[in-house]
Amino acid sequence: MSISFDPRNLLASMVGDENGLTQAELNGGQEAAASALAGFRKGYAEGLYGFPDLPGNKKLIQEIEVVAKKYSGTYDTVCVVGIGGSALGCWAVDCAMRGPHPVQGSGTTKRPRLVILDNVDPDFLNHALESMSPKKTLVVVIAKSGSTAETMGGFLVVREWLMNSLGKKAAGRIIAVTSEGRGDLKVLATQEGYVTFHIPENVGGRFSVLSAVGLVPAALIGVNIKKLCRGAAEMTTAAWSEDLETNLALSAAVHHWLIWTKKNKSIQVAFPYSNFLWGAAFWFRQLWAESLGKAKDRTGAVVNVGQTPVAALGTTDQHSQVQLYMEGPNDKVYSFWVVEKPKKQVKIPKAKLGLDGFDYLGGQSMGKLLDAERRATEAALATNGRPNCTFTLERVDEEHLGAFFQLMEFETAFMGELLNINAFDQEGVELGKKFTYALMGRSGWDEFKERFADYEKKRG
């Protein structure tokens, strides 16, 4: 497995003074460091943050395995319901593991298509139903609060939509993701006889990729978990690491805080030039945002932080958003996610037209032209002051995936101590929660009712 880190096109020397890193701000980024790396260490041990121990956790590796084992023949669709880190994770292993839609093909009971309810728009939810078949359905419904309204109002759909075909046996073909000791999902999981997996209470959603909610959909699509959370086992070992050329996730983080807080660069674009790592981009979108964007720091003081994470894919959005990235204000790092071998090499072939636009391509790979194409953009913006970055995976494949999710995550923990900031909060997303649970008659909730009816007021 070997996944590197290339910060040069964040140097000074690359991109001029006024927006790249100079040794002396590099240097002094050796002692946030490893403060940040202390601090992080401190409350895992503490038990305030489980993700780094979710590798390790072999007998739910070998429970998940047993029920999908169980399972296996007699579905050709697996829906999942869930919503925000019940659901990108999911989306992410599948479109890196068997392709982006819809160059997957149909499902079958060999090879089970993943279908993931995320919104409750109506005409969205019908057209998901129109394709499926209840008798060959799966259904793993994920919350770990277990009461999120878009997703209980889903599975309510689904679930009655399977008891109208199959009855009694409607249970049985449905397993659920939630917390242990709390939440509705989980008395209703108990009363009814869904198989049910726990996540971690110190796990957030954003985090819990690799626990049940991750691992549960992924296992019953074919996805070999033993190898994702093995990968993702060799970055924890790193991460620990106090040494930055081994431990890419510190190493990233501070060279992302310098070049946000020193050169003022608020946006991250999340630029994977493969469309299989696509599903990450927009996973890593949701990790960047939800755990970096805060009011108030640890002391209390109100700071209003935040790097806005954008996902572009390359080549496409070469010929969408470059445009914007090279002449558009300056207020941007680029991060490019590179794989050295891609699945399958596609060679063109040389059809000799006699057109110098087609004929200088014949004999070469399309690989080839990805990766000229990446390299380009990177010396173009480089070439232009545009700082940027590149991850480069030998491969994807469970093992540099799960490796991959770790090291995500781990970066965003350091940034977190960096900026003096709880990460693993999310105190923006429950105002909106109450009031949903409040317009939708929600009993305990007339606070907020009546806050929208003030809100509604002032609107005239």
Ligand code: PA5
The other form holds:
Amino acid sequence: MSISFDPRNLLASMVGDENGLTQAELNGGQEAAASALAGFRKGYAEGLYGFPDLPGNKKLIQEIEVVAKKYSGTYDTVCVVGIGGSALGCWAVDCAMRGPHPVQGSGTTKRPRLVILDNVDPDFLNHALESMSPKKTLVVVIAKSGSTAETMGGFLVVREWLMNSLGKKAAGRIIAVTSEGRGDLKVLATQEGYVTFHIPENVGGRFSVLSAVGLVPAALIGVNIKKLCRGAAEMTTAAWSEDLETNLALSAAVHHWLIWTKKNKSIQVAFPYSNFLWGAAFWFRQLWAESLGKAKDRTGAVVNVGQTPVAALGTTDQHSQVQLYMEGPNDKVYSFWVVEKPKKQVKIPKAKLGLDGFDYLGGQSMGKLLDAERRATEAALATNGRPNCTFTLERVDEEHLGAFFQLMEFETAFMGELLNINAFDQEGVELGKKFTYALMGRSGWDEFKERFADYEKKRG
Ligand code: PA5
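Having seen the form predicted alone, I'd like the form predicted in complex with ligand PA5 now, please.
Full complex below, order starting with the chain above.
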């Protein structure tokens, strides 16, 4: 497994003092990095953070593999019902291992496809249900809280769709992933006898891709979850190191922290030059946004901190966003994600057409063109004083993907320490949820019904 981080285009020597990091700033960062690591270690020792332990859970990996084997050959589609951290990791794995959705082939019992119901848009739901056969679908319902309205509603629809076709046998085609000690999903799963996996309490949704949340769907679509966890375990070992050369997560965190807080780069563009990492960019967007967008720091002071993550795809978005990135407000840092070795190279055929727009490309590879496009974009941004950095994965396979997940999760956790905020809660989404419960008539939410009525009255 080989992943590297190149921060050179974040330096003042490349993008100027106003936008890049000076040696003095980097020296200050070293001290901050050491205390961020110490702070995170302390919280981990107190049992607050469970994600570092996930890749080492051999018992869980084995249990999931047993279940996957039991069902093997009986389905051509895995239908995940979940949202946020209970869906995005599954999508990232599927996209990286099986290909971006528009180019995936149709599902077979040997190579099942993944359908993720992470929205309650009725047109989307109807379309998805029409695309699946209940007799050949395994349903995985995922909700840590066991009560998220979108997931509970979507699951009721899918459960009925299964029952209409399979009757009582439907329960045998449903797997639940939820908390062990709380939530109505756990109650229903027990009542109806679903195969159930549990999410540790100290693992938050967006940090749960290497728990049963991501591993169950991954194993069911044929991803080697042992290898996924092996890569993640390797990165975890590196993430405990004090040496910034070894600890990529800490090094990336401190560079991103300095460029954000000292040079006012309040937006981070995650810029994979790989369609297979496109799902991971959306997974990262949630991880970064929900973990680091906070009203208060740990002392209770109002800080309203956050760095807005944007997902862009290279080279595609060179033709949609780079104009803004080059000439618009200089408020962004760009993180390029590079894959060194494609799964299979594509040669551009030699066609001596006597037309210069074609002929210079003939005989070269698409990989070389992709690489040239990315290096050219990095150079153009740096030349315009736009700081950028590069993560390079040798390839996209299970080991590298697992390691990359863990790299980003540790980086996010270290960033939380550097900002002195709690990166593991999400109070900000609660009010909207409470209003939704009130609007949908859930009992016990009358206070929010009244508050919503006041809001509507104010709007006139
Ligand atoms: O990261 C998080 O904690 C959230 O994004 C949750 O994953 C999301 O709200 C879904 O929660 P649940 O798994 O309880 O349905």
